[in-house]
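Listed next as structure tokens is one chain, alone, in the form predicted alone.
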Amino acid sequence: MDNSYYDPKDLKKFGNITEWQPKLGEKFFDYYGEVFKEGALTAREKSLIALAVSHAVHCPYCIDAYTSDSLKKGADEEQMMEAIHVAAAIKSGAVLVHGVQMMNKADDITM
């Protein structure tokens, strides 16, 4: 049996988040609509951007969807794992940059 608190068929019910609360859940999808056409950015680039949040923030759905979409709209493998690496460099940078907060503290209680 394969459990997962993810269930990928959940995806399709995205939409339904407007149901308890049409009017937030219809602006949210308005703009959500909005950001992903063509403008300075490429709907393929804007695919590709979204991959790599949905792997920084960890979502399985949007990883899902996100892979689908960045092929669909002309994305490559290697295109896709170097966006992925774009994210993880970020993420790891930010979680090492924090460091000179951890080194700026510790300099102040041993000094």
Second form
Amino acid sequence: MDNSYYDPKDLKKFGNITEWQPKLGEKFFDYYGEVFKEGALTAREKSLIALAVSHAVHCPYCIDAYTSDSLKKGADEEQMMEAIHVAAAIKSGAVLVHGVQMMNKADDITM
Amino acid sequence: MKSEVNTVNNNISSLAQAKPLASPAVQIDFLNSDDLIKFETKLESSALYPLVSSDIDIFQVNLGKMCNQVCKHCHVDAGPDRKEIMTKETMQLCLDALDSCNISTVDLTGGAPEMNPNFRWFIEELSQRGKHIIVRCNLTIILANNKYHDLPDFFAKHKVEVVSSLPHFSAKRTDSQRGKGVFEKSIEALQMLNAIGYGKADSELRLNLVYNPSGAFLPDDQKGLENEFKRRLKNNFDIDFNELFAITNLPISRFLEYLVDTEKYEDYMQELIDAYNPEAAKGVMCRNTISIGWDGFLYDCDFNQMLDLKVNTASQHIRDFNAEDLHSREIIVNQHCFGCTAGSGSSCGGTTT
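Moving from the form predicted alone, what structure would you give for the form predicted together with its partner chain?
Next comes the full complex, and the chain you just saw is listed first.
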């Protein structure tokens, strides 16, 4: 093992997870492939969503993969950064909306 | 991280900078200096080796390496300092060759082909012969000098199909590949072409754009990119065009330098190899194209031309042109050919599958 939890080369080995559990792994990758096909949303829109979610879940492999994929699909830098702002807004909103709970609790226990 | 190497001396060719990879022989050596699977082996695995040509449909003429731009990915290593220009005598030999056969499409490229002093004469001669003429116009040439401002009208008069590079609908991405200010001038030139009917749905004047990735990655689905380009160019600049051709960057000349300088060469080659598609290999453009260099020598394609890999026939010059001799010739292949067989395939007309 290297002295790091993350190695960029491991991204290409993602498919290897099927080696230890073929049935579930294959089902996952079939599903994964189906999700990203052109549908009601374009493949480029899905890639931008994936890019935003990658940041929200702090996945460096996913950020690597979907930065490349978004560029390949013709997204520009502005669109990519806007996608991340959407993730950031939801993350920060999710923190701040709990402020209401804090306010409710504070109201409840104070005179 | 971006390499400093690519940010210096970007107004002259690699040849003028005496860069080693400006030499075709050095490029060929470099492309064969690793342990990667050979293109011939891949072709053999698809029962396509040796790759053999069919009838010639496209007569592609490189009118010279002079260009008003110095693009970072240019496979020609073109630029203002390049003086290799096709003479009128060689153009006449091209016309004689065309008169001896029934090839209907003539594709003119460069450099900026419009900078050849006999460009208009050549177009007029081709037009008189009823040829379908394609000009690979870099757009900015139209605005580069007063003498080029009427090019859109000249193109329209001869019903020239205009094929123009626009790597992206964002200024940042286009300028990073083609030079500062290129995007703005390209947009203005596209609007000039649109104004006289080019690229409009009800017009016979065809305007096609060429997309190539602005980095070390393969182009994605051509139709998806075309839809996005159409939407963004229409919304942002009221520009219309007919088709988008997605072209893969081949690992030669300046793009090869970029790959080497940024240490992306091996990964990029492996990506091309992994994406090898036998269907794309069947449809490679060299099978129905003949490429003529500025000095009249014949090649299987413009990329082979830049690598100085001449056709594998007894006569290799336009003065000895014989369409029959060129039929069923063995195409000269090398490692750069992986660029045309990756994914959906790549040609001067976009994907091939």
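If you're wondering where the values come from, they're calculated on a predicted model, not measured in any experiment. Residue numbers count along the first chain shown, from 1. For the two forms, the rigid core is made up of the largest set of C-alpha atoms that agree within 1.5 Å on superposition.
With a cut-off of 2 Å and the rigid core superposed, residue 103 has a Cα displacement that reaches or exceeds the cut-off between the two forms.
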